[in-house]
Structure formats: C-alpha cells, structure tokens
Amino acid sequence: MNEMIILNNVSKKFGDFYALKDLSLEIGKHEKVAIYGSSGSGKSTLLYLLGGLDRPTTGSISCFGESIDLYSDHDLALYRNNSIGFIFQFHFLLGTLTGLENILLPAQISGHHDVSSIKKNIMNYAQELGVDNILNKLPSEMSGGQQQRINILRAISLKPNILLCDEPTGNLDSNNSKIVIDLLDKISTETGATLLVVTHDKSVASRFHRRVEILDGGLGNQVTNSL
C-alpha cells in the first residue's frame, strides 16, 4: 500500500483520561475509509490530530511523507488550508455570510485560488446536493441539513488531499445521508483525494470498501473487502 498517513504509537491524554492510547494506523493514498466506533471512543479526536487542529501527546503522524506532529503552528495551519478538508459535525458557518461566501472564504483567505473558478465548479455540486437554490441566504434562514450542506461544499472548495469528516450525515434522513455519501465517494474519485469518514452509522459505515474500528481509544477490528 502506498502509505499517505501513518501513524506511529499515538496517544492524547486530556487531564488523566486517554482519549486514544498507543494507536497505530496506516492509510493509503487515495483511500475511502469509514472510522467508526461508539461515542466517546476516540473517532473524532482522531481526526482532529490528522487534520493538524490538535497534537499528539505521544507518538508521531506522517502525512505527505512529512512528521505533522513537528510542524510549528505556522505550518500546521498551511498545512491544514493547503491540503486539508473538514467537514464538521457541528457547521461553524459564518451567521453574517450568505451560504456561497461561507463556502468560498477559505479562498478567498488564501489568496492563492481563481475565486470565480471555484464558484463555477461549486455550483455544479449545490445543485447536486439540492442547495443551489439556497447559496444566497444566511446560515439562520437555513435548516440543520442544508447548513451541513453548506459545510460539505466549503469543505470541497479547494480540493483537498484529504477530506475528514466527523459525522457528515449526523442530521440527515436516510435519503440526504445517501446523497451525501454518494457524493463524498464521487468528490474523492475525481479529486484524488484520500477520504476518511467518522461514523457511528453502521448503514453509513458498511458503503465502505475499508472500516476501520475504533475501540476505547486504541485499534478495534478492521474490514476490507469488495462492495
């Protein structure tokens, strides 16, 4: 496997609690992979520690074939606005910015990206997802499920290496979650991107052709197989 992330004994404590201990994984570029777990089991910390948005207690995180635990905080948040893609549980839309200037900020802070380009590619996936119609109002006139909408398509904006989501289809019916992770696979296959979804869906979790457990902050089962 050509490894893109690896991770090396990892562990975070917060106070006296491990909300992963001495945890070991490799991930291949170009996977589609669903983390999944019960709540409070280290999924989401997890991916916060991939995504340079925290750090490691112990152990080491190589990404690109680079030690992210090393980098300084400049370079972690190049790191995360260069290659990252979040998508969030929670929104964290901007409530003064329409739903397109939510989705378009992280180029436009950048500095570096065709604004107008990335509209145009955008808006073929809003109308995919159903928002289209909706890319002009704010974040209160929108309901839970078309923030998260929102949320998906700022997180794509910029084509990231690695898309991280934690619970994407958490406030979705079961129609919109298919929708979603229809798209999510899709997105990845075009882009290239490595995709790493935390679930506690287990509907969600087994359209994956890798699962990966995890299990009171360490390493559970891990499934691979045809779909």
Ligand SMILES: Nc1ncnc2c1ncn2[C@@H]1O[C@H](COP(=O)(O)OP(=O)(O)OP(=O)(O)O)[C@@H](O)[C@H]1O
Given for the second form:
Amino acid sequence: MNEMIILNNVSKKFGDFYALKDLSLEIGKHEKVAIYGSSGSGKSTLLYLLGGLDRPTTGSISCFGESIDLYSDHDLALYRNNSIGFIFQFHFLLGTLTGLENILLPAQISGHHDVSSIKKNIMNYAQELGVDNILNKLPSEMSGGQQQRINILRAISLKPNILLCDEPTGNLDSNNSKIVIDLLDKISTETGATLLVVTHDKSVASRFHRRVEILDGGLGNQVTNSL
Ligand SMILES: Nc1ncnc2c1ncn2[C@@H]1O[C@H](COP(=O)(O)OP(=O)(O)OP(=O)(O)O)[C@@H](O)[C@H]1O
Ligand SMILES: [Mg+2]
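With the form predicted on its own in hand, show me what the form predicted in complex with the named molecule looks like.
Okay, now the whole complex, with that chain kicking things off.
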C-alpha cells in the first residue's frame, strides 16, 4: 500500500485518562475510510491529531513520510494550512463573517491563492449542496445543517491532500447526507485527496470500501470490502 498516514502506537492522555491508547493504523494515499465507534471512543481526538490540531502524548504520526509529531509549532501550522481540510463536528464559523467570507478565509489568510478562481469553484459546489442562496447570510441566520455545509465548503476550498471530516452529515437529513457524501467522494477522487469520515450513520459508513472502528481509544473491527 502506498501509505499516506502511519500512526505508530499513538496514545493521547488528558490527565490520567487515555482518550487514545497504543493505536496503530495505516491509511493509503487516495484511500477513503469511514471511522465509526461509540461516543467518547476517541474518534475526534484521532482526527485532531491527524490534522495537526493537537499532538500525541506518545507514539508517532507520519504523513507524507514526515513525522508530524516532531514538527515545530510553525511547521505544524504550515502542515495544517497546506495539506489539511478539516470539517469540525461542531461548526466553527466566525459569527461576524458571511458564509462566503468564512469559506474564503483560508485562501485569504494563506495569501498564495487566487481567491477569485476559488470563489468560482466554490459557487458550483455551493449550488450542488443547495446553499448558494445563503452565502451572504451570517452564521446566526443559518440553520445547523446550512452551517455544516458552509463548513464543508470551507474545508474543501483549498483542495487539501487530506480531508478530515468529523460527522459531516450530523445535522442533515438522508437526502442532504447523500449529496454531501457524494460531493466529498467526488472531490477526493478529482484531487486525489485521502478522505477520512467519522460517522455514526450506518448508511454513510456503508458507502465506504474501508471501515475502521475505534473502540475505547484503540482499534476495533476493520472491514475492507468491495462495494
Ligand atoms: N480536551 C479534553 N480534555 C479532557 N478530556 C477530553 C478532551 N477531549 C476529549 N476528551 C475525552 O476523551 C474521550 C474521547 O473524546 P472524543 O471527543 O475523541 O470522542 P468521540 O469518539 O469523538 O465521541 P463523539 O462520538 O461523542 O463525538 C472522551 O472520554 C472525552 O471526554
Ligand atoms: Mg467526536
């Protein structure tokens, strides 16, 4: 397997509590993986470590052949900006910015992107997700499901190498869930991104060729099958 992500004996402790314990996992380049497990099992913690938003207590995490756990804070910030698209379980939209301004914020901050071409791209995706007509609204004027889709558009805006999605369909009905998963699937195929989707929804998980269970901070069942 052409590994993109290798976790080797990763543990994450909060005080005396192990949110993750001795977790080893390999995920290939271009792979699309569903991650499931009961509440509190460590799924979001795992995504935070992979996204460089937090560091493991022990163990190593390699992405693109580099040990991100050894990165300086500066290099970790570059890794987040250049390689990671993160869809948060609880939406972090800036309340004073409109939907579109929130989506374009990463491009504007990085300063290395052609914001108008990104905007054009995003308008197409926004239409697919049915949120093109609310892009000028503030988050407080949006429903939870609308905020979730704005969050998704922001995460994909810079075509990340790794797309980490924490319950991306948590606030959506089954029809909109399907549209979101279709779009994430399409975008990761188009860009070659590795796609990891944390989900409680069995119908979402069943769309994935590989499914990995996180159980009490470790690895549970793993299923890989042809769809
Ligand atoms: N910053 C933190 N400080 C202390 N404990 C934490 C922290 N973050 C997570 N935990 C604990 O670690 C465990 C794993 O949390 P995590 O958020 O990864 O679970 P999860 O699998 O994503 O759950 P859910 O399905 O409910 O989102 C939980 O018991 C949680 O209380
Ligand atoms: Mg979680």
